[in-house]
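In the block that follows, a single chain appears as structure tokens, in the form predicted alone.
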Amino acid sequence: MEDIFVSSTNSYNILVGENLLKKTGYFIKQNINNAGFNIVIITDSLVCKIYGGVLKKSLMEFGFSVFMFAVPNKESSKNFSCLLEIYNFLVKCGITKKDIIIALGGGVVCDISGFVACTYLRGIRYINIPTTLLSQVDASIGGKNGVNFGNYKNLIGTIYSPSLIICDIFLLKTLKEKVFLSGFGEVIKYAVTFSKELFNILCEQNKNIYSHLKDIIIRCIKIKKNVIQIDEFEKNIRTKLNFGHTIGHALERYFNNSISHGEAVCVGMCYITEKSVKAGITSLYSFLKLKNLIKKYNLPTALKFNVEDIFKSVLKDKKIFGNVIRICVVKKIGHSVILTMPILKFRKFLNM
């Protein structure tokens, strides 16, 4: 098992290995001081059926009283109606500042659980147990959380760090192939923006990707850890982690969440890189390398959409500051930069 320490406003450990879920009770006792008697597991309807019982048993073995709340297994669960249901549940369970929330699920569960933990009683502790590749390498780390509003992704949210993250690679084996591969959208993001070495590893992998998965996940986690420790609240370098996301989030809205987050990010990365090639920022060679790697993992590189509609969605993006927007572009594989440009210039950029 790998134990990665993240130094932030509220420092925490990330445990990475196999068959860790059934040891969760032990890990809580070892890593969280003065843990309360009650634990609320927030999960989704699908994950609950597969892993809810295993987690509950582990916690009860160490003397915790366990309550479980399952949201529907879909992006639209990140809404205020669902939040109110969870708050009511916490009140009925008598949850106090000393108790703990555990998020057991993918990005949706991590996002909504973190937001609940941050806002309930002005903040209680929470633990992320991500069950998808996407959430293990990205969504569970760094404390970003939130809910969607008016079909705009994560428009309402906070940055509030978990107390512990448990990445059990074994949990990924029950994912459908499409859901599993979607996570490589985020993995490729890390590679193309920060690590040529990781990019080359992904290019060289054969079909037995599971044999290399732990190494890939750890590399991604360490990249994000290093970024967070420099810029926890996204004042500068953390914006690079949004590569492909400004367009990607707009695409998710445009297609009414019929495409996955990983798919949308891949199209977003390709679209923004194609434009940066035309602007003379990125080499054509790097763009082609990116497209070929995305195709290798059976993810899309392009979709048909109305650019003006995408631009209108971008106007509600979190990277907009007044009349300017900050975006990440890749100069070459493993090296990225942040551009700040006026909104109207960005509109022209999208239409190049």
Ligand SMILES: NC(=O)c1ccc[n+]([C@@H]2O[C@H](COP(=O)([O-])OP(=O)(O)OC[C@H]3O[C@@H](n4cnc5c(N)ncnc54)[C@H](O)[C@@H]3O)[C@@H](O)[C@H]2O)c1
The other form holds:
Amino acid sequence: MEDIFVSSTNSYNILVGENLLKKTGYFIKQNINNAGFNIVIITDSLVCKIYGGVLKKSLMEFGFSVFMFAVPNKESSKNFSCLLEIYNFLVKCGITKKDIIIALGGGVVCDISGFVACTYLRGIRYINIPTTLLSQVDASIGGKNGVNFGNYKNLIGTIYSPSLIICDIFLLKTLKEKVFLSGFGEVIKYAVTFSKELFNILCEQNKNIYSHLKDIIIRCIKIKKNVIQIDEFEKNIRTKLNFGHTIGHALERYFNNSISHGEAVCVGMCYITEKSVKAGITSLYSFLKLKNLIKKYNLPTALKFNVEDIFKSVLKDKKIFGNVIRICVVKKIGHSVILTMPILKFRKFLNM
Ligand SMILES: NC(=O)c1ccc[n+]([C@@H]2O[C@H](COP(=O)([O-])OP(=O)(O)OC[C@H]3O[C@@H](n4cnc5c(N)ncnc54)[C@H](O)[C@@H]3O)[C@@H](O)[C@H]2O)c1
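Coords for the form predicted in complex with the ligand, given the form predicted alone:
To see the whole picture, the full complex is given below, headed by that same chain.
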């Protein structure tokens, strides 16, 4: 098992390995000081059926009282009525400042649970147990949380670190292929923005991707850890981790969540890079390499959409500061920069 320490406002460890879920009770005793007796597991309806029992058993073995709340397993669960149900549940269970929330699920569960943990009683501790590739390499790390609002992605949220992350690679075995591959959207994002080495590893993979998965996941975690240790609250370099996301989030809204987050990010990365090639920022060679890698993981590189509709959604993006927008573009594979441009210039950029 690898133990990765993240130094941030609330520092925490990320445990990465196989078969860790059933040892969760032990890891909590080892890593969390002065934990209360109660634990609330927030999960989704599908993950609850597959893994809820194993987790509950492991916690009870260590003397915890366990309560479980499952949201429907879809993106639309990231909403206010779901939050209210969870707050009601916490009150009913008598959860206090000392108690702990565990998020057991993909990015949807991580995002809701982090927000609940940050706001309930002005903040209680929470542990992420990410169960999708996307949440293991990205959504569980760095404390960003939130819900969608008025159909705009993650409009309401905070940055509030977990107290521990348990990243059990075995859990990925039950993922549907499409959900598993969607996680490569974020993996490719890390590679193209920060690591030529990871990019080459991804290019070299043959059919047996599982044998290299742990190494790939650890590389991604370490990239994110290094970024958030420098810029936890996204004042500068953390913006790079949003490569492809400004367009990607708008696409998720445009297609009413019928495409996955990973798919949307891939189309977003390609769209922005196509424009940055036209603007003379990126070489055509790097763009073609990016597109080929995305195709290799059976993810989309383009979709038909109305650019003006996407631009209108972008106006609600968190990367807008007054009348300028901050976006990440890739100069060459493994090397990215942040551009700040007036929003009207960005509109032209999108229409190039
Ligand atoms: N906070 C962040 O930093 C951050 C970063 C990236 C993405 N996100 C958010 O993450 C969300 C997407 O996350 P996701 O791709 O994990 O989707 P998800 O959480 O919706 O999970 C996808 C599907 O996989 C199922 N599933 C999860 N784990 C499983 C397992 N082990 N076995 C079988 N089925 C399993 C779920 O029930 C669901 O049906 C988006 O809302 C996105 O905005 C957040």
